[in-house]
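Below, in structure tokens: the form predicted alone, a single chain.
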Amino acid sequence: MQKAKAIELEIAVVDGVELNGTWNRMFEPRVISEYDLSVLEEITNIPGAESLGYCYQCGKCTAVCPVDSVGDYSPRKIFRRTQLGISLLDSPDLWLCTTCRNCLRVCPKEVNMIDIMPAVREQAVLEGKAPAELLTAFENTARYGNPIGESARKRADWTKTAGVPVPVMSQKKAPVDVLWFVECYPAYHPRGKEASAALARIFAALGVDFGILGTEEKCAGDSQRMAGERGLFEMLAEHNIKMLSKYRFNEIVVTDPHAYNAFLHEYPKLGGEWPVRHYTQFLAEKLAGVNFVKGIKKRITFHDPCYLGRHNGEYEAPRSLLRALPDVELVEMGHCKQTSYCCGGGGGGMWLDGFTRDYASERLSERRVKEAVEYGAEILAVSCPYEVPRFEDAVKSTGHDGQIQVMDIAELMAYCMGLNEGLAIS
């Protein structure tokens, strides 16, 4: 494709002065585009992806895109490549976005990747163009109700290690104040189960009247929706809404920010509308009744989950819990709150590490662990179930094993309340 040429007049008279050749090109409109925009229009014609065409190449998104910090990526670059005839439907660019929302935070034209990516990905999935490892997560979710591929019958097995009663709604057969929606990684992943057990002990110590769905629960499905499987999301949501509607409760408390996002914004569209809070929001309001019996003499930093922070504006609740822990020194990293970095797990990224390896110099989780170490943190605190396994792997792969620990806030609280004696803080 040839570059557009500026218009040059043979003679131009400006204020009585004759200018010829290159000297007069600034006095006439210049051609800035002679591109075939059919490929771009193919994308912007997809419902939800219209705003990709709004980009005017200011580059603000590139400066804040976490994926660009480890590769060659940003909405501006995606627009430019599509403008030049590279279809986003066939490009690896489609699957690299973690939907962290940092680009939309700074975009003056509101190019909304949170709408664009799921819409275009859905079309790619329909055309059979999704990466194999993502399809495996979709298939596992459809078959077992969770992306890990674990048996649905084992969903409540983690409760056996909690050491306190964890009521299952189908057995309790009585109203509760709190319906705790546990989610998949907290129910199945070894580290997720440890955090769930810690949270159950906290609920019991605070006298919270709660229950879980147990085997009646399936994945909330928000990450699958953002990865392009809206049909699967709707199937999961309809199932969960049906199960939840069987019981009486005052509010839903969720472990996972992605589930929080789904219950807050997506489930109401399908008829499932209840008050919902992330567990850090719920516990922050109960701090006055918490009895801490020991401290943690460590420097702790907190990683803001994208779907709790930028997507839904909650920055204070997790920090209020960490500040309340005795003897803790809380330090903020350079990228925090609205400008927080991304763990790489959002938007389907949790199941795309193999795919993204070819397009990045390092994983986003590795970059984040390095930043935590740079700020002298001895514990990296998290409040999203994707993050403990991602960051613990990154601690090892970056050579910082033994230097920094990754802990869920629920684990840290339970430890200081004397409810998590098995937790080793080195």
Second form
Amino acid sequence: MQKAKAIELEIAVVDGVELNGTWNRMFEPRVISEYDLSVLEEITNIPGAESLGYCYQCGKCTAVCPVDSVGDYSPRKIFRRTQLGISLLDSPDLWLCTTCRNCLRVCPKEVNMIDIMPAVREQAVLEGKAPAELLTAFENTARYGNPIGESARKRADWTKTAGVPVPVMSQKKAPVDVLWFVECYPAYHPRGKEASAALARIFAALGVDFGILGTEEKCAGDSQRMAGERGLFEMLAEHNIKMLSKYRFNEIVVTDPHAYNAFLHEYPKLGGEWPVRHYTQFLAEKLAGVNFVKGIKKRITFHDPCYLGRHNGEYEAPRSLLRALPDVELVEMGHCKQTSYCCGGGGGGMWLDGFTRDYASERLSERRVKEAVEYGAEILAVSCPYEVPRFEDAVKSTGHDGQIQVMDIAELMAYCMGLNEGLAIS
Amino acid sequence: MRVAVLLKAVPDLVEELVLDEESGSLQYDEMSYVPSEWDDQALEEALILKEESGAQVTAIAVSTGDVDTMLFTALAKGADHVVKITGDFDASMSNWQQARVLSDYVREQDFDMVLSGVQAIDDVDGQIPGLVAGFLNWPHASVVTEVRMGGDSKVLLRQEYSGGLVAEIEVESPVVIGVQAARKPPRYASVAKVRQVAKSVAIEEVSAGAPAGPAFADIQFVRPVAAGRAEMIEGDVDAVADRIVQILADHNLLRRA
Ligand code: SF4
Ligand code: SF4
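Structure of the form predicted in complex with its partner chain, please, following the form predicted alone?
Every component of the complex follows; first up is the chain already shown.
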């Protein structure tokens, strides 16, 4: 290693003050160590991934990254490994980030995983390096318009169980106030369908003039975009924009925070610009007109979805709905609002549980359920369709069955409005 | 070495088959179609062969409906050339007819090898590769799980037998091969790539006449009739256990001490 060379001037004048000898001593910059940075440059040359190179190893992100709390992971570690020559393109690290955005909140250098991940993943998908289970979700989405691989023709079948009419735009042939963009898990997953039915009944009770796209709707595609399939996202967006453009409505209300994110930030870039609200925002504004007939005497805690909270700054609307429910005691977990934990489903995580298992001591959803139990919650309330299935699985796998229930805010609200007799609150 | 891969679209079983119960006929126009998964395996094995030994891969499909996306996907995955055989065809076209049309095309070309899925959901006895081989009068190997180039126009194959036995076979090309599985799972073609290919590369269209030959006089489709249903055993652990013991006893499956 080269020795540091001191520079001393006989007299140096700094801001009018004379400094002599040792008082003005400085050292010449020296090379501490030399790395072959070609691997790092290969990554930071990918458009979108430039900011990985800004990292100065402060470690703030490691303290907040949910994946690090169950494994060995954070932007700091990703930078360091890449700097040492382990290409992110070949590393399992590439698929573990849930794009929860917690690191970006604290990073002084704005190392932006929300841009880095989709960019590098896209490259990996092109090079045939993506995990097989993720590719299955992509193929399903391309073929059926949903990642689960369910029949595209049955996308509106859930409406039969709603108990109220759910108008489909192609049949209604009249403008509506609210175009409800339902999304995939709310249309197909058994628990998602229950929440959708509850929301439909709330809309009906509040006299909302609404319609859905039904089988003309396809996945909004935002998580596929974050998981590295930008082309698929664009194809879906073009389709949805084309379908939405056929109809007249005043605003879009979405069930899914990921769709909310897409409609807010990505669809406008592709020519699809409409006012959009998450269903909790829409209902929060209507609270004054809601007639609650029943209470829930339970301790409820709320899990902020990453794409409603940190990504888009909405923390209040879901809480105002929960606070309005009679008899409810709302408790906050340690990780809440800006510092909320992540369910593990974002950024493609929803379709990577098999893959992540090898790199994590437990699922993020299991961590979160344990936290909710620690705070004495009897109900874990959620407002993102990924979460009911994820957390319900986690309740069982962590042995908390019977101790805590997972419910969508729409289900709880419908219950208190006397519209959800089937909901078993134990 | 020129390799032809025969692709076909089959009814999508995720969507329901549309059956007119009265006439016993499938409503082909009302169903949706997907690439046959075994053909995907055949294409993958051909692409591995291309990577290993520089084979030229041509994917061929008969236009029984919309086969363009399937062919563009083959290009995006790495096929060198795609051919669509057009004519007065539709989704009700039989495997025999498709094999006839495909073999007429292959005969005119200079292929050394034809790969196709060993079967398809509308063809569980391996009709296409066998019929094509028969029409061309070429040797045929079925249920193949690996294709490699040998020396002097020889082809090395692995073939699966029941009981976990595997045969290694050497054949002289030209040969028709029914592929059970490729050595690796079929690769993924990103949507962006498929769309870019669709914009920049043209599908070669070759027209063909109606295939002469035997046709089915009549086919009747009927829904399977459920003979008996599974019994869901309910109750607590003891009740379930008692019921299982009872069922085993009823069927004389319990050995008593
Ligand atoms: S917070 Fe930012 S700068 Fe600090 S280690 Fe993490 S990525 Fe690097
Ligand atoms: S976005 Fe979330 S999961 Fe990804 S690196 Fe940052 S903190 Fe970790």
